[in-house]
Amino acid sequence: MSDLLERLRGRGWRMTAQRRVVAEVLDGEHVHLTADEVHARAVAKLPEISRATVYNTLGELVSLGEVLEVATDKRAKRYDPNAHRPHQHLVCGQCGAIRDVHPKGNPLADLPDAERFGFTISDVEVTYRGLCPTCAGA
């Protein structure tokens, strides 16, 4: 379960109704929703918030770190709140279903000095493709 609404109390974010519907929405393990469904989910609590105000706020989490915006082909941009422990991501080719996975092994170290070219790597993201359970049975 990610931590999400008690690293934003921690770091003293202030909590309108608004934004605590959203950080609300998006709290959770293996949640990767897009805009559109942030704001659906949202508006099923807080009726009266408007999806400005539930992109601002994902703006807001991202630009703090607290939310990764994940695109992992040409859909629509989807909202992590894993932020905080290293992952990777799991991606059905047909339906766009997205777990994280937290496979063994550095891969930022997998990479040899060879293939680098210069490069002072920071950070590395890999995504696995495939079929989900419920595709592959289709």
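In this text, all values refer to a predicted model and were calculated from it rather than measured experimentally. Numbering follows the first chain given and starts at 1. Throughout, rigid core stands for the largest set of C-alpha atoms superposing within 1.5 Å between the two forms. First, how it differs from the form predicted together with the DNA.
Superposition of the core reveals a Cα shift of less than 2 Å for Gly130 between the two forms. Superposed on the core, the two forms barely differ at Ala17: its CA moves less than 2 Å between the two forms.
Just the form predicted on its own so far, so send over the form predicted together with the DNA.
Keep in mind that what follows is only the chain, not its partners or any molecules around it.
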């Protein structure tokens, strides 16, 4: 986390209380917050932070490649700070819980040339959907 702040400062990022708070909120494993959730938690630490700043900062972190946008549910974008270790997502369709997962194999190899329509493919996203133990047990 502090390494994140260091990295950003090194890239000429101006350090402000707001940006620090947003970065702190996004710390951790299996963290996938919506912009609104980030804002709520940021407000708890810094009451006067505005929605626009949270959106701006999240957008900047995404551009800098420090945070990933994920669209696991169809409502709001979620922000995943685990951007430096490639991974996929496992989502509970009931409660929305999300876990980072690391499948073996390379899905790209599974797509025949004939199915590529001449595209230059740069990335593959995989989302596993199902029920978490709690929701399945009910």
